[in-house]
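One chain follows as structure tokens, the form predicted on its own.
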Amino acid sequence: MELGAQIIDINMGCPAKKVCNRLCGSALLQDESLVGRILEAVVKAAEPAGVPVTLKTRTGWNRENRNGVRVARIAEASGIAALAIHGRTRADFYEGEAEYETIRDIRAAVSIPVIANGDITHADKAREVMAFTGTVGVMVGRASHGSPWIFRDINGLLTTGRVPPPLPRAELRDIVLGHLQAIYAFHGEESGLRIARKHLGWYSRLLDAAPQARPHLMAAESTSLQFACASEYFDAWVGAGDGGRPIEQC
């Protein structure tokens, strides 16, 4: 809060082994009394500044122990301002399909806002999940990788009843290149190059007519070369949308 945080979000949903092996993330769902003590301590620390504390969690540790409703009630009693629930247990990781029945049960059990998370891949799915669960909103994670404009589509449908028209390729290109520049500026040369590769791996799905694009983007040895390569591929992609031909290599 001293650094300017306007909200504190506690993550008890991470399923990663390196996190759960340290009894963090979703491993905490195994100890409901500890969950309560943690939440109460953080809420108490944030109260003087008036900063709300929220919680993200899962439906339970495993399918035999779906205690999401009990944890939600503990959270509400502890002063948590809102809940985001991923529709899988920790044991499910990200496999299979998210189930929304438990999220619906949690929404019915508490009076604080509940947000649904898990497999929200497009605007229609967001609306369907909200209607089924009764939640006030949705949280999107993996579906935004390589397509951050999904938030524009979801918000457009929820606020106007219609999905906005698709963005032209030139605007999508500008978003991609702007994202790269932001990564480089924030992380610097070495980390920026490495982190940008991950995002370019997702963005390169747009370049389906240039299968060689991804390996070339991954092989760039500096941010300047990586950006120049991305610019060439996406400029050609924009041109291909107007009847041009994509380049073969950067």
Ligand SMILES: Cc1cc2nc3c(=O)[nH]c(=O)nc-3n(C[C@H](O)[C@H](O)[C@H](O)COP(=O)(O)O)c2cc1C
Second form
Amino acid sequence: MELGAQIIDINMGCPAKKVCNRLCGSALLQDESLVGRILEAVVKAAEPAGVPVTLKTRTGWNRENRNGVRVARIAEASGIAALAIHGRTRADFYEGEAEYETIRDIRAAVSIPVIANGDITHADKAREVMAFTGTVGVMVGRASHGSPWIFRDINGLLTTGRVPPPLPRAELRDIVLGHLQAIYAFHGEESGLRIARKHLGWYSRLLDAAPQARPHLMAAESTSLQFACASEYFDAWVGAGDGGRPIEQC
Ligand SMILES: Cc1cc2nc3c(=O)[nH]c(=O)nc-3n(C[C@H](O)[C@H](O)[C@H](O)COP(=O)(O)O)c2cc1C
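Okay, that one was the form predicted on its own. Can I see the form predicted together with the named molecule too?
Expanding to the full complex; the earlier chain stays at the top.
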């Protein structure tokens, strides 16, 4: 908060072994009284500054122990301002399909805002999941990789009832190149190059020439070479013109 945080979001959803072995992340779902003590302590510490504390968690530790509803009630009683629920248990990691029944039960059990998460892959799915669960919103993870305009699509559908028309190629190119520049500026040369490579792997799905482009984009050994290479491929793609919806959304 001293650094200017406007919200404190507690992560009790991470399934990683190195996190859970230290009884952090989703491992905490095994100890509900500890969950309560942590949440109460953080809420109490944040209260004087008026900073809301939110919680991100899963539906339970494993399918035999889906205690998401109890954890949500503990969170509400502890003064948590909003809940984001990933519709998988810790044991599920990121595998299988997210289930929304438990999110719906959690939503019905508490009166704080609940946000549904897991496998929201396109705007229609966001609307369907919100209608099924009764949540106030959705949270998107992996489907935004290489498709950050999914947020525009979802917001458009939820606010106007229609998915907005696809962005023209030139605008998509500008988003991609702008993202690369932001990555370089934030992470610097070495990490920037590596992190941008990952995003280019996803963005290159847009390109008609993806199979030829990918090895070149991955081989570039500096951010300036990588940027030049990406610009070349995306400029050519813009030059080839818009041919309907440019990407199969996720
Ligand atoms: C590689 C990877 C890293 C993640 N890191 C975080 C993280 O640091 N904090 C967090 O709250 N969730 C993290 N998540 C979980 C996502 O926020 C989200 O809950 C999960 O991917 C399910 O949503 P999705 O099906 O839309 O991807 C991560 C997910 C993945 C795949």
